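Take a look at this single chain, the form predicted alone, given in structure tokens.
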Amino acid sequence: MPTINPVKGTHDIIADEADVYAYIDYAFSNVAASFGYRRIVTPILEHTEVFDRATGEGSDVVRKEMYTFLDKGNRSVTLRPEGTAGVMRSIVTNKLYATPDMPLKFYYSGSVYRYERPQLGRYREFRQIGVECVGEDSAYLDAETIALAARTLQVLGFQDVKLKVNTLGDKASREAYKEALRSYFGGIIDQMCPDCHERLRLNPLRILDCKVPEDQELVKDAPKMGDYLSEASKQRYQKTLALLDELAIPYEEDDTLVRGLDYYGEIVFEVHCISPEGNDYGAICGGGHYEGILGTFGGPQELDVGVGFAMGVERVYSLMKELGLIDNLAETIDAYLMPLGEQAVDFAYRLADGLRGYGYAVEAPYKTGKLGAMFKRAERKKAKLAIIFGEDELAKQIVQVKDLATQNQEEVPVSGLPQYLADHLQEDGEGE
């Protein structure tokens, strides 16, 4: 039979690369706890409009690129392209916002899909982990979710990466923005990619995000989102750079940087890296503020408010990989037991077990083998200790404990182990 492959834009994610994907998803968490923030788990799938409402008509996600079906009642769902959507339905449905204690803040991972080409560490299913803060307008709210997003690319390892930052003000200086980039856009539009004429009637901003070389070219010329700002929407903006500058958050300013979805206003950004190597990974984050969402679905008008991100695991994993920064994250296993004889296996099984009650990771072959074999796998599995018996150590009710580092090996009584075992992994730091 012929082999059946993945989904073209779908991929296994196996062993080691799952272990470091885990790990990302644990960093990510405990960082966003430390900021007092709770985790949601919103629906794969969702009725479109739920998106449709979200992301407005001009944005690529609605237009182009989600996987939208009808289900066999004849409904249109939608796999969610983005998680913003599904937590702001999520709050109006709970009624999350009927609590004096605002902001309310929530943050997810789990998978994504969306219908656009598959590239250097992009998928049309791909995980996602994000952050939104909603109820509450604030700089101070916008320059910590900033924060937030730079604390996890910290504790993940990065340390060359380049935050770019623009606003795109309220909503009045967005319209008249908006009415200047028509007129520009407007005498040139002939030159421009079929894209940018939908763009150009759907929502000029996103003309400014457009990837073709030649239209970058006349994006050069066009009208400044600085000279259409309000007042208050510049003193807002000064206000949160200010802020990151009091955090020592390195940023540059990107007056072309829009974001991909329409809700957006005042400051969005970006996090871009390139690799040693060259690659160009493009956004790896990204996010700002919004308004507007949580009315679409019903909620309260003075709480339709937010700032949040989003961040992409597989270019966050690939970038690592690069980076070589998951050398030492894949799980290890606390022992590997090796059995000498028959009599020996059937002392293994009970001996995983009874370790393994203690909290220890351990493993067994459950036949016998040649020793430099099991030697062999025991690396393999990434395995801090090798416990050996045979027949002998059993009548003696001993064990050969060898670490696999220092190559040391000691006889330890089959009654000590478990403490042997604590205090022996608690000095390399990694016992419970």
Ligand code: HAM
The other form holds:
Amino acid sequence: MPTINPVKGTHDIIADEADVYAYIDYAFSNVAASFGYRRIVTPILEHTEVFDRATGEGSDVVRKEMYTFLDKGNRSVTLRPEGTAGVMRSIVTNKLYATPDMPLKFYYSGSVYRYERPQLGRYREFRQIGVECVGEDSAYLDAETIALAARTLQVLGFQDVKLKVNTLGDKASREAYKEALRSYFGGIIDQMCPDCHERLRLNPLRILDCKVPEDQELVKDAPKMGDYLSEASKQRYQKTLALLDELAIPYEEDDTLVRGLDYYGEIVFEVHCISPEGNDYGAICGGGHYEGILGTFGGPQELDVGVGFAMGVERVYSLMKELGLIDNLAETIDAYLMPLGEQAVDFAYRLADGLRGYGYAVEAPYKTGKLGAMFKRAERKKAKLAIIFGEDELAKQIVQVKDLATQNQEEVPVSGLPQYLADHLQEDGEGE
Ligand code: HAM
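Same protein, different condition: the form predicted alone was shown, now please give the form predicted together with the named molecule.
Then the entire complex follows, led off by the chain already shown.
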């Protein structure tokens, strides 16, 4: 039988790696909660128009990368390519805006799907953790959202990341800038890649993001957003940067940063980190301020602003691994039981259950074996203690407990085991 591999661009996440993914999610949830966010879980499958309307038909994500198909009822549905659109749809569907307590603050995590060419750090199914803060327009919120991303990365152990920021200005500034880009690139478009021809038509801002080296050269001389910004947008941007300074969050201004999705206006940002081995997995976080998404679903105009970001969990994980940030995260167990003899196996089965009732992570083999093999197994499972007993011990209702780090061994009465574990594991700061 030929083996079946996972679909191209998808991957299995197993054991230690899966634990780290859960840890990233947990650490992020705690940080988000500390900023007043609540979790939201929206469907992975949405009507295609959710993304057509919100994410923008001019973006590569919507034009080329969506997993869209007709369901059995002939409805066009799409596997979400990002989290923002679904959250905004949900806010309108559930009238979550019907509250005086603005802004709405939601965080999420889950799989997203993009039909991209798989390469280092780029998958077709990947996971995002992200936030959306909706209904209030403020430089404070923009800066706070960036602070939330920075805090998450700090909690995960990152020390050296590069935060890039730019402003796309308000709508009028953006339109004026797009016009300037149209006329500049219009004159040289014949020298540019076929994608840029399309970008010029749909959204010339996107050309600034082109990865073709020859095109990047031409982008260098293009008009700059700064020259087209309204006074209000300039001030708002400066205010946000001043707030980042106050929070001691370092950043770098990059006037070619335009982001790949259509809904952004005013500040946009990305976080990058080159690994110690020189690998560039791409941005680990991207986000910014947006307007006009709620309205595309019929939501109230006066609340139609937001700011948010999403991080790619695969990229965060790969970097954490290379940076040695997950070495101490591997699952351990408190005790591995080592029964010597058939009767002891029977007892181990009940003892494991009893100790788990006290909250300890305990494992035991289901048949007896050689002591040496059991020690090797305990080591592989990163057990802290080995609890060893044969029929002689059981007759006396005692067990031998060996600390696998110090190799100290002590005789402990079975009835005193829960207390012994509490004392002993507590000493390492590891108890219940
Ligand atoms: P995005 O920049 O398209 O933004 O994606 C966010 C993050 O997802 C990226 O920074 C990257 O870490 C990760 N990512 C993107 N594509 C891939 C891929 N093919 N494989 C692995 N990781 C990937 C958004 O999705 C916006 N919804 C963010 C946002 C929320 N803006 C406002 N609110």
